[in-house]
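Taking the form predicted on its own, here's one chain by itself in structure tokens.
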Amino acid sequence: MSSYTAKPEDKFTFGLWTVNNPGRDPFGGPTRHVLPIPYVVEKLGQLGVWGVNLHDNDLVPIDATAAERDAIVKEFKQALSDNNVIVPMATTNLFSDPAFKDGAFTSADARVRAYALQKTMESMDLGAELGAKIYVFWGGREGSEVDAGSKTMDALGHFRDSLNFLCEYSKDQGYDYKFALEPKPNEPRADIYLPTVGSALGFIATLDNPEMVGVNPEVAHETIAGLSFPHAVAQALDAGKLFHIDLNDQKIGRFDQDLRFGAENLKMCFHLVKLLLDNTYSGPKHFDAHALRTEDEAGVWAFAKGCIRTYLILEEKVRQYNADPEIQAALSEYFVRDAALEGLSKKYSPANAAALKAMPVDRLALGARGMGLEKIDQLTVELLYGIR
């Protein structure tokens, strides 16, 4: 029986903004204190966490002087070293400051767009100094409440120009960043540009350096849209674009809850972990969630530990699933293999097309065949309930 404790090879990460979330929401102020960052790093290190991620202003206040910035970064680096924690990913806060109230890279104001580039380059410098190799772009204000300004086409063009600019900046500085777009359909704006993984993948193909840019899908974001998160992740994996992943949980149709991983949709989380494990995903596994507003500091660390334990429990369940003889026998019946037919349909040739057109088909038998999915799904549920 596993102890369900994290090891560095698990590559579990938390953001400074996750465990340091003070419990504020639109209808109420903080319910707990913000913790000193070196202390946060120490506590995460004690949990066996591999990495800590950050927005620029999670660490350095937006109005800090150069001397203040250097002192903060020095202290943070020491905490990382003391606790064997690294910074795998960095990002920019382009959503909190009022300057970005109508977008950053997609603002209708050229001055705001220029400031967004300046702030991002400085944040990339910080991330590189801390050792980050992945840079995430969440366009929290890149959208609209009303379309009266008719800026959508301009906005997409500005977004593209900004990413092209920053890719070149990364190459020029020798940072070797992998960029990851984080889709979200809404909140804090009514409609956010590039709302889903599919739309982000389509947009990436239009960039000057598409090989540098992938996606950072998040459980809550696709779930808000009523979509299947495992399907979105599979699409990213299939495209070779899963550069980073945000793990949490979410009720469909609610505000962005950022619940503890596995807190709500246990079967979905199982299928997600299975997808990542079976396809040997080796990147960071980032818990982009936070403790409930009801919790004190003890609840924060219970939340963080819970994310880790649930992921590792589900990995164990995946291994059980893959070794369960009854489940595997049912899957063997579900997947009908035919090497000859698969060879014909794998790649087009005139001969393959002619053979397929001449192939006899018992359409009625195909339609009458039961697939056995009820049995497979029930066996999966029983495994998750712990009775197999």
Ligand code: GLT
Given for the second form:
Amino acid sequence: MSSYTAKPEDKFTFGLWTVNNPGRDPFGGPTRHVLPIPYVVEKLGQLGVWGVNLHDNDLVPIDATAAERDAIVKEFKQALSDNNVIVPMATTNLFSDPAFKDGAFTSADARVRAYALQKTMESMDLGAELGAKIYVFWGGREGSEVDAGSKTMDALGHFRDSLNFLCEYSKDQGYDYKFALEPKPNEPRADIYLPTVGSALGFIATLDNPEMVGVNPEVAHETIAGLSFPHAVAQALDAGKLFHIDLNDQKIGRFDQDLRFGAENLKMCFHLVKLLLDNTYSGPKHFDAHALRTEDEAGVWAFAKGCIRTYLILEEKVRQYNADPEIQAALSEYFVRDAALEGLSKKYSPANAAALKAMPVDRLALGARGMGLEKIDQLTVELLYGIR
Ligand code: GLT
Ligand code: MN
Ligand code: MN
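Alright, leaving the form predicted on its own aside, put up the form predicted together with the named molecule.
Everything in the complex follows now, all chains and molecules, and the chain you saw is the first one.
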């Protein structure tokens, strides 16, 4: 039995905007104070957290002077090194300022699009100065309520041009960033462009430097759309595009809840952790969640510790599942292997096609077979509840 405490090799991260979320929502103001950033870094370090991520304006106010920026960055770097915390990922706030109310890279206004590039380059400079290797693009305002004129087609073209521009900027500066697109179907816009992981993967293939760009799937975002998060992650892994992951939890069909990891759908979270562990995902594991609005500061740290503990508990459950003789026996009955048939089906050749066409099939027997999935699922539930 482990103590379920984080080690640097777990690569757990939080965003400054997550643990420092003051509990504001569209119907009410903050319910807790914003904490000083060096203190947040110290507390995260005490929890064994590997990294802290940020938007430019989580650290440096949008209207800071150059001297103010430098002083803030210096103090932040000191806190990082004092507490053994790094900055693995950076991103740009292209959603809070009213200038971006109708989008940033996809705005209908060329001046806004140019400003979005300027702000992102400056934020990439900041991220690089702090050592970030991953650069996330969450296009919260890149969407619409009104599909005016040619906007929908224009938006895709503008988004592509912006990403191409910024990939070249990253290369030119020697930053070595990997870009990760974070899809979300809606909120704060009625419809956000590239709403799912699958949409983002399709879009990446149209870029000038597709190898530099992957995805940052978030549990809540695919779940809002009613989609399976583990399936989205599997597709990203299969494509070699899982550059980053945002872990939290969510009820289907709600506003973006960003709940504590494992707070809502433990079985889904188990399958997710299994996918990441079995496929040796080695990137950061970012808890993009926040404490409930009901909580005070103690509740915030209970929330952060809870994300970590649940992830580590589920890793332990995955190891147990992979070693459980009854579960493994049920799985080997479920997966029917046949080396000869798999050889024929793996790759087309005229001979393989002819052999498959000539193959006798007992269709009724195939249809009559019970798959044993009820048993497998019940064993999983019992394992998760600690009965096994
Ligand atoms: C915002 C959003 C998150 C994104 C962040 C990165 S900002 O909090 O809800 O899902 O990951 O821009
Ligand atoms: Mn996110
Ligand atoms: Mn979210």
